[in-house]
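Only one chain is shown below, in structure tokens, and it's the form predicted alone.
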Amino acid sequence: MDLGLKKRTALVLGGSSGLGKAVAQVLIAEGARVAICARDSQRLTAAAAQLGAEALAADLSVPGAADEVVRAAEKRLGQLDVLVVNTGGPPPGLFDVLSDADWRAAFEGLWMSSVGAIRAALPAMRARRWGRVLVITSVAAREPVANLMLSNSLRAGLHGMVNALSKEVAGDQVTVNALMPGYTLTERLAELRLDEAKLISQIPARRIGTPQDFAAVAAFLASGPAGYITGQAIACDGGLLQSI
């Protein structure tokens, strides 16, 4: 299938490693021009050189940074057709041990950076009557995961925003969807120090996902043929979620 991404442009936040890097790689393979953003400028530069992407360094937890990155991407690429919001996961922790500062930091880094980037990208997409917004969340947004209080709480809210926003922009041929990775072989999984053998026993597919598994779904949702899919939260989890 031709995904119709040749000559399209995309910005992938958190694109220097893990899921973001995999999504950027597949979009480039489909012919899109891609800019990637990350906080670590050294890792970002290396990833951009490897992928053939534009590098835009920024700390998205800083108020206003997400808006600036979108503007820079539009300038560098000429326009922005696809926005992939990938902010990474907040630190683990139970409710009793999380401070007000932990909640505020997670809110700025995960929630407000997402809102800022989307708000900056939408006007031009709506004016051109074509756009794709993909928000990478987590299966924790639908079924809470133990010890991930911040992620469980804030990502579920993002799903509400995705669905509500999709209704506002659908008439302008802009889609807004959430993508939920399950347990995937990334640095985030290593940071959580989970028992991989136990995880695999819980996944019906009997394996942990790869970034490439996830990126394939992202590429389709960014494509022309996916123009009638909007307001959805789609899991790529090997059947892990129990909910319908």
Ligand SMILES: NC(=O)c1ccc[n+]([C@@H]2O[C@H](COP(=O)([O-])OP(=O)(O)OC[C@H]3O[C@@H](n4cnc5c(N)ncnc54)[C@H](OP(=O)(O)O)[C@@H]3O)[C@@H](O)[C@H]2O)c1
Given for the second form:
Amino acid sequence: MDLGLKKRTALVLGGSSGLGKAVAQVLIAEGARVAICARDSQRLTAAAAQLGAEALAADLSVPGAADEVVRAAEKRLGQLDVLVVNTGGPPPGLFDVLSDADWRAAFEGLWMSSVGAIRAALPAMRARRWGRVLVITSVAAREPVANLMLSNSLRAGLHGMVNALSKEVAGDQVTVNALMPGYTLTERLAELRLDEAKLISQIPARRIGTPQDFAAVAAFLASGPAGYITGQAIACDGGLLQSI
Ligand SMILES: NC(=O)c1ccc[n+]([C@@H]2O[C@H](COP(=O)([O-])OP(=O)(O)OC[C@H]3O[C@@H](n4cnc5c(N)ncnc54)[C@H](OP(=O)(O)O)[C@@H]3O)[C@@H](O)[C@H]2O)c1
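Same protein, different form: I have the form predicted alone, so give me the form predicted in complex with the named molecule.
Next comes the full complex, and the chain you just saw is listed first.
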């Protein structure tokens, strides 16, 4: 199937490693021109050179940074057809140990960066009557994961925004979807120090996902043929989620 991405442009936030990098790679393989964003400029530049992407260094948890990155991507690429919203996950922790500062930092990093990037990208997509917004969340948004209070709480809210926003922009042929990774082999998973054998026993597919599993679904949602899918939260989790 031709995904129709050959003349498209994309910005992948959190694109220097893990899921974001894999998504950028598959979009480029499909012929799109892509910009990636992350904080560590050395790793970002290396990833961009390896992929053949534009590099835009920024810390998305800084107020206003996400909007600026979108504007910079539009300048570098000419326009922005696909926006992949993604950053590092918030730190683990139970409710008891999280301070107001932890909640506020997670809200800025996860939520306001998403709002800022989407708000900056939407007007031009709507005017051109073509756009794809893809928000990388987590299976934790649908079924809370032990010890991930911040992620469980804030990502569920993002699904509310994705669904509500999709209705506002569908008439302009812009789709807005969330994509929920299950356990996937990236640095984030290593950071969480989970027991891999135990995880595998809980996953019906009996393996941890790869960034490439995830990127294939993302590329389809970013594609032309996916134009009638909007407002959804789609899991790529080897069958982990139990809810219908
Ligand atoms: N992997 C999994 O199993 C899994 C499961 C469920 C949900 N998720 C979620 O999916 C998202 C991506 O996960 P991943 O596994 O791909 O993580 P990862 O390998 O750690 O990659 C995160 C990417 O985001 C960038 N980043 C982090 N904080 C940023 C910031 N403030 N501003 C700009 N860029 C930032 C990182 O680069 P810099 O550090 O250089 O900024 C990196 O490029 C995370 O939110 C994670 O919680 C992952």
